[in-house]
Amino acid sequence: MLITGIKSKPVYAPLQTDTRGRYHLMLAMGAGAAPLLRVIAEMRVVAGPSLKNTRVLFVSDAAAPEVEQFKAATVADLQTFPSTPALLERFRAILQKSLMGTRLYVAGPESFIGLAMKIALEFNLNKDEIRAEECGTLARRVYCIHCRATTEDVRTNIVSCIGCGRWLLVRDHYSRRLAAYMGVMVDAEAPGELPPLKEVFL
């Protein structure tokens, strides 16, 4: 069952500028544009000098209207990527080279999120350093815990395993190591019983 109140579930607060950044570095995805637009143009009031260290990274169409609104920021970088796989080996490579001093501001689904703070993570990078904003859906990766496996984009409360084909529960607990919330056998106690499949992750 789903239980509310998991104290391993992110919670994430609306993107702030840091003023005490030296380098910024965006991360979004889809919906995430707006709250990245947002934080440049507050940048924009509060440390105009900022933008000229300010490197955004994008999944999205490179003809969508996001794009030009970045553009028209006069950000230092943008770059766009046609996949979230494609933009996190580039986000890796940054950080293999950033200084001290860098910010990380990550907006988009859940899932998204999860991703690029596993690599934040990998980098040692702390929560001081690091801001995000969850928008768009609300779609889960879900860990099997019986195989391992990794089956993305799940709205239901239950799902096939991509992995062992078992029908996985949904947990709200959550791993920031795995970026993804745990699944376990729904009917392991009663084979073929399964609960209604039920639309819960919009």
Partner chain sequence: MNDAQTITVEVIGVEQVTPLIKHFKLAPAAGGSLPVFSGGSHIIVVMQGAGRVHKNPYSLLGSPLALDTYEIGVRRMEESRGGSHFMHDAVEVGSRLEIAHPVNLFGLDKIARKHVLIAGGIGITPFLAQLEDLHGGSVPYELHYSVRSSEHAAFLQRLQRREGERLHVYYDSEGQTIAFETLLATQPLGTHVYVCGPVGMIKHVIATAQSCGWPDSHIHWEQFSAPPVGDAFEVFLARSKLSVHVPPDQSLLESIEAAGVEVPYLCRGGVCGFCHTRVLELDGELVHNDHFLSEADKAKAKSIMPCVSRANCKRLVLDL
Given for the second form:
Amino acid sequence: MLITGIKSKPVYAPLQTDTRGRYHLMLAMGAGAAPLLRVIAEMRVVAGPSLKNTRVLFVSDAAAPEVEQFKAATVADLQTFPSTPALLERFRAILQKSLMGTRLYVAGPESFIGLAMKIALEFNLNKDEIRAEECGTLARRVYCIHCRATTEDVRTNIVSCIGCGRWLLVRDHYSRRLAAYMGVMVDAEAPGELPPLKEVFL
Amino acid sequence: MSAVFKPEETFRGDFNYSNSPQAVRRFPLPFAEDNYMYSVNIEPHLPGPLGSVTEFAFDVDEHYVAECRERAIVLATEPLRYQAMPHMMSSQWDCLELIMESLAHDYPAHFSLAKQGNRWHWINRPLEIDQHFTFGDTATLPREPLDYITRQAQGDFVVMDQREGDLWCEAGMVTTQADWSLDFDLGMTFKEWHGPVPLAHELQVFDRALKFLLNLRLGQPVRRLNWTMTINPRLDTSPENYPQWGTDRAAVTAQNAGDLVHLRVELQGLWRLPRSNAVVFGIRCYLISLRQLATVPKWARRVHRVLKDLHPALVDYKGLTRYRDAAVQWLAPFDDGSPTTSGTAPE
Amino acid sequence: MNDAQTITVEVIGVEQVTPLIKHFKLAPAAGGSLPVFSGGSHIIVVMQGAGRVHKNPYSLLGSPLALDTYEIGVRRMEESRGGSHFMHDAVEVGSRLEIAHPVNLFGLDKIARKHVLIAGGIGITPFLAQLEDLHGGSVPYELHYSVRSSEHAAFLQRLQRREGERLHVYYDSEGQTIAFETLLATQPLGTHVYVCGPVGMIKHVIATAQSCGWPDSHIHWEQFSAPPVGDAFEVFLARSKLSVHVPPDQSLLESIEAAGVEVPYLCRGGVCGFCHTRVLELDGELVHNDHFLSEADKAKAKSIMPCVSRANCKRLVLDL
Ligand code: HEM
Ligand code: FES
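Could you give the coordinates for the form predicted in complex with the partner chain, as opposed to the form predicted on its own above?
Starting with the chain above, the whole complex follows.
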């Protein structure tokens, strides 16, 4: 069974402006603010000082220094959210009213990117409408193939499933629909034989 | 082949399963040579010789009734082994039509289909089913069309939508698989769901296969063979139930390998579907123990050589690591080193 | 196309629907039914013309579920490969034609949240069948149909009857044009646009959609995988000991077939690899149009995919 080097694992690239887009919807969490600020600076070279078609949704407390930086970058429409679910709810409401020509930029930990992409999929946003840059923790969402529970924030090579308690081996096989990696019972062939627990997704 | 069904067979528990001598003779050995590596092994799905597994579009053999019962057992506790996304409904009807028409045409003694416009009458004698329904109207069937018809067919089925120059795995009935999960792979593209396969991406097998399938023509189905090994004649070697079958792999020894280790061959057929322009992938699984396989001397020699020299990445991927050596040892006495003729037919 | 894969049909109806367009109804000559198809499909019609065989693609425009007939609309093309003239001048009720199984290169996106269909003139044909699929569904759609004048508006009554407010017709003769910019700038996320019509219109729709920010994956246009035309050349088939002339408007594969030599094929579109043929001698260059051979193989010029590829040379010898 292949564990690493699986081609379904998403590959991210540094964010770049998609100059063909007409509306730019940007989501960030934590360290994801930096790539967005970089893109916004890039866009201003082309668009001039006003970025009226650009919106930023940011998971952070309102007093975070990045908020000032976004304001200084003259983003007209900046909203902050206390949590990822709160941001995603707003994101969904915005997509309901968005027009063709919208580009999505997501920056943050992979689990954050995955959850945003999962919603974007429901609105039939294709690969050529979404850009994502991974920054921050590599902690994974892991879908237990045996009991179908998703364990969040997994940093180790094996993890005890939040649903069934089995020790799962975390494979690189990734589902965009589930926004999760596959977890498979690690000692199914030799019960009790566990590899050493290692922090690998930091 | 007018098979005599063996309804008492089981694919779990006591594993009451074997192949009749006729079934051994028609077993689709996937090795035309003494070695094996991935390739774009696709050929037109044209009718094969009388009695062969490719004589008809869908092969119905002596295990038919028992395999349908096995599927029902799996679904009773795990309904998500069947899934279909909402936009796949027209492809579901396409699949139902393809399977019903093929079975009724090829096995008139067992199945019949009568149509009056959209009013269809389907009879499946081996499973004692007699169903009147309106084609295109889901409410007239007890289940969704794909669910309904694949419960009456051997092998797994996956249906792919075609868009954005790719194939998307968006419906399927998968209860007899070799360690992959429809629930996990649903919604993936061709290269994503093939992600776990080693070497083949680098050999450009998937680039070429995808290009080929995107151009698959109506009325010109194709097929290929794939293989792995399974301990016991177990059809449901799903990742979902790995906790139940994983330990089997550790139980193999050079003494019991002949009875425990089974060659598992998948006859995979691909059809373009007319209404939906989707593609259906049928994965028909054949199991044979090494002991039964060795009744054909050429096959024993060949499988011994293939297994002995199999690329380590394939040994690992196919899950053979724990018992490959035992299987090779068990087969060794059948291999006197004499040459094998090319092709798969017994000598 | 070998015999097993074509269907003989008889023309059971011909109607001049506009000054340039004829509408043909085809029924299976042997009785029975025709294959079901999906909206947007076309068939290759094989015509035994004087001295040569024409193989032209035409969109199927009837209901995909009416299995007793296929319907096609044929516009008389000024500079055609000859097939449309043959259909207009030589085909009448009772004529027999060979057709291949339908192929769909212009399917609707099944997960679109809305469809915008744009047709110019004869470009309406693929949409007629797609509308049958869309009609009963829950996904919103609209059709914009641009024609020269009312006498050129083929199938208009049929459309008006079924589509009502979803149909928008524009007459060139009255100076009406589709406001592409407004149309494409105001579509909800998840919309797909489909265009079929004159090349200029297709290019304009693509450019406008792109300038409104549409990504390519949401823009679709009808595009036949017909083999590209090129200069005429001669080929010698070594095993058959035959010299074959390949005219500009016939593919290498068609020309070889016309000489009575069978070449295995599956896609006739340069992807499947079935028609792969070894090149034994060449004194010029090959024009590779396939997606099968690697760049390295193409550079070696030791093999060719005759379904789509050609040559610029004096002498080409193939292992056939
Ligand atoms: C379009 C229909 C097809 C479907 C739905 C399909 C599905 C799958 C799946 C689910 C796997 C297992 C992946 C895993 O380990 O998670 C697999 C393996 C594989 N597939 Fe496909 N496949 C299709 C067509 C093809 C074609 C046309 C080829 C042509 C070469 C191919 C070659 C392979 C190979 C080489 C493997 C590895 C098998 C092994 O070593 O056991 N597949 N396929
Ligand atoms: S026929 Fe498929 S590549 Fe030529």
